[in-house]
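The form predicted on its own is given below as one chain in structure tokens.
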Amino acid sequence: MHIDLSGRSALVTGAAQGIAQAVALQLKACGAAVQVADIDGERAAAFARSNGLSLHVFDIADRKAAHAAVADVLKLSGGRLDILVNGAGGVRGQVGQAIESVDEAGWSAIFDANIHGAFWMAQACAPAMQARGWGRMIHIASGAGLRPSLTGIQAYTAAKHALVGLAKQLSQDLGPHGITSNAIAPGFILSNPTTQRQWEAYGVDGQQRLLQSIHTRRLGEAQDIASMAAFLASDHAAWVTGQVISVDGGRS
């Protein structure tokens, strides 16, 4: 099966870190014509320049700059967008705590990151979609988006929760526009300084039981979900739609 992105204009968001830029880099390789975003400039800037990608810095949490953003995108590609890779997430410095501990800026954050910036990109790109009769949405989703979180963080489980949810009911609502909308729900991947702390603290012992919980016995690359978005991405899934993916060596 070869992949073909080649007149495709795609939009990738949390380009500062390893699954995203995975993302770029691979839709890239496809032919699209790929720009990406972030709210951390200085990263994403440096990963853009590398690539020799359009790079947009801004809160996508924020919904007047989430559509302003992308009618810069849309400028930039003659009016076209075709491929919209929500990948901005992520648990935003937090770590596991009792309930009771939770206070609601911690909570906030969370699901400003992951699900609710998630739908302002989506609401902000549908138009250009819809116009032509065809698009695909990606969401970046998790295990934890399925069932309880490694992390123990409940607000990036329930989350992760939300945009499952709403990946299928945006495939339901833009379906009869051409338009289909998937979410990846990785497993353990070490991408970022996150994931790579929270391996570091399993000790010896906790890594073993991890790798042993997972069929294929080793722990994702951002490459295993990059090669999964491009089929989403692309005409070999024109049927694919409303799913939940995961990649995850087998582990759900």
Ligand SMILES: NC(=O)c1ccc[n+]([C@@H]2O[C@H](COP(=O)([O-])OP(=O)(O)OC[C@H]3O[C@@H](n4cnc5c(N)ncnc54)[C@H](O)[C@@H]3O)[C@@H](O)[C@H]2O)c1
Given for the second form:
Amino acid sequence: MHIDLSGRSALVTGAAQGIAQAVALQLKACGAAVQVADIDGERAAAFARSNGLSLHVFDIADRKAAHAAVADVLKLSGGRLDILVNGAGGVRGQVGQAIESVDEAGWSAIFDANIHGAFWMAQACAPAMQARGWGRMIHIASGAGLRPSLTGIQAYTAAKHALVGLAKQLSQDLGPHGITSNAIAPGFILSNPTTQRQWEAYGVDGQQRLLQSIHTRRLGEAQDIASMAAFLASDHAAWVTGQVISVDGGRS
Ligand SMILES: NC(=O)c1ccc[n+]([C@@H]2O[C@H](COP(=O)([O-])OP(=O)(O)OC[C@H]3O[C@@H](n4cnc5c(N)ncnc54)[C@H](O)[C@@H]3O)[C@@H](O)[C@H]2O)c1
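Any chance you could show the form predicted together with the ligand after that form predicted on its own?
Now the complete complex, all chains and molecules, led by this one.
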């Protein structure tokens, strides 16, 4: 099977960090014209520049900003947008804490990044996909979208569960228009400073326990997720929709 995305136009959010960067590069390597987005312009800029990708800096949780950015994406792509990868999200620098100390700002920040923004992006991108009768929406969820999170962050687990639900609902709503919507649930990947700190905090024993719970006995890599995203973005996955696909070395 050869994955050929030439002629396709893709937008990947969250591209200041590991997983979305790997996805953007994989889609590009398969021939897609890729644009990237992130709220963190500084970090995303170096990546975009060095890979010749157009960068859009905005907050996906701001509906107006999301719609304006997608309009800009469409201007650059000649009106075409075939693939949306909702990669933005993460824990926004937070760590797990007791439920009584969770405040409104912390709770909302995680929902903004992981679910509110994913919906506004889907809403903004859907019309261009509907117009062509072909589209792919790929949402980077998490094992935390299926069970309690290793991070211990209540909002993260709740928001990723919501993202899995959104992926299924969008599948039903947009399927008749030739648009698929699937979630990928990655296992633990050392893709950013936060996961690096989390890994170190486990200590040698905790690290061993985590590795023993993974059937393949290794942590994931951003490329593991990128490979699945490329498949879901392709014509080969035309009849795969409304699914949440764990890419986690068998931990689930
Ligand atoms: N690393 C892991 O172990 C792991 C495991 C499961 C799922 N995930 C998910 O994979 C995705 C990518 O994770 P990662 O580990 O590569 O990096 P990450 O979670 O640190 O990166 C997320 C990116 O999203 C951007 N972002 C956050 N809020 C935004 C907003 N409101 N508007 C625009 N951009 C925003 C951030 O600036 C960041 O670059 C995330 O959704 C994360 O939740 C990661």
